[in-house]
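Coming up is one lone chain in structure tokens, specifically the form predicted in complex with the DNA.
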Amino acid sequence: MNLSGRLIDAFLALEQTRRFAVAAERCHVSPSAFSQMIGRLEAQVGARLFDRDTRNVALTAEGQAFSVGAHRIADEIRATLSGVKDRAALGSGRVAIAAPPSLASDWLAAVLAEFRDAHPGVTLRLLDVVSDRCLALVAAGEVDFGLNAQRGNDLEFDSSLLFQERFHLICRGDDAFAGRRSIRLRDLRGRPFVQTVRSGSVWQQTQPWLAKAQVHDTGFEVSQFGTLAALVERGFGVSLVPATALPLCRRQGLVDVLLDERAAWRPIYRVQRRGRTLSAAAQALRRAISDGVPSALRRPASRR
């Protein structure tokens, strides 16, 4: 049956005040309307809940029985509503995102930390995964959204460009390239190269360029940028890394040189499941991430 929270409130007000007039005022209605509300409630419950005359108001036996339930119902409604509103106000909730290790390890971690400080009640979860896995996680709903260098198909995913970044060559300080402000792809011909794993987007994006430039592939395929940097430092070769991954590659004796090539931009998309509304917390984090893009990278419309 239909039983509105308003009538529950009316009941509780009258139970507490034992005065129609006072309870009516508390419920912001006229005494007349309040009297009718109690009447409706009793009709819906199917029992007289209050014994009353012009002087006294008291619960009947059925009213006492109903009172227990009314309190419980009111508490549940309050708790439920405040729970949802709390989430909406970012007082609670949880957000899970997926991002490539290059982002996750430095820039994104900083953004997340800032978000955590602003909204301590929200539980954050970050999965640093390679491109393919990122899309799978989004599709499965295991993360609210992902940051990824690949868009994913438009039927299943909703993607928007977050920013684009350039690549940098990392090499030893005593390398021939070390003094240059920038290089071109063709400059790399014949140079020994160490690379990231094939399942990562960096490999997938740079491989065609490197093949065309005819670099010397040393066969190294590592998953960590730190490992990559160590290999470069030890003289196994040079490598190309996206700008956001540079902090992970900083080492004594290593330098980076901008790859100045019109086509050599790496896009980072926000990818979410099509038709899926983001939770309030996820929306807030999404905005925080957008706002956290360094101004140097914030020119998504300029290049594509």
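Basically, rigid core = biggest C-alpha set you can superpose within 1.5 Å across the two forms. Positions refer to the first chain, counted from 1. Source: prediction; values computed, not measured. First, how it differs from the form predicted on its own.
- Of the two rigid parts, the smaller turns 14 degrees against the larger between these two forms, judged by C-alpha superposition.
Show the form predicted on its own, please, because up to now only the form predicted in complex with the DNA has appeared in this conversation.
One chain, no partners, no other molecules: that is all that follows.
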């Protein structure tokens, strides 16, 4: 059975108006075309739905039974269209994203709060995870997109550069580096160093630099920047963190010093599953995140 929405609309129009000419005008067809539509509908359902003569149009018993389902279908279609339009207008919807803790803890949280205030009907979900886990969540479809220092393979992911950020050394206020404006990697030779976990982008990016600089590995590998800052504060060593992680490392006894190396930038990508169309809400949030990147982080993106 190929029961179209136009035939259901024709039925409902005739049921309400009880006049073929008026119902035809409402459906924007000629009276003869409308009569043919009602005839096709009755042929498809296999029953006469209307009794009609030159003056009166009335539902048959089968027409009354059909009316119940026709109204239910029309109501469901209207509700569905209304829901889709509401989502497109950002009146509702859900967006899930993944991002490393360094991004999620400060500027991204501010962007999400501003987006929530502008679109209170959209439900937001944020997972702060390390880089490998972020790519896994995007690949599995558990999040709409991710912000990540790894772009993933081009066959599976569609990635675009959002910004690049500098690295900073975290050290105690009484450290020899504390009074300097910047350091070079060679300055770290032999210094005790606190590492981040190997599954994170910071370790994966800085490890080749640190091996070349011949730092002294303390054996500490931590997943939280707050823990890293506490260990540095207690004298276990120094460490390198990206600029967006600095708010997580603020402690009274610590200072940060810029790492002045031409290649020492951490790229941050917007990553989504290739071939997947984002919802209207996810597209809007992606734009809001791009617009919300601080100007200090925008300039380096041209160095790609």
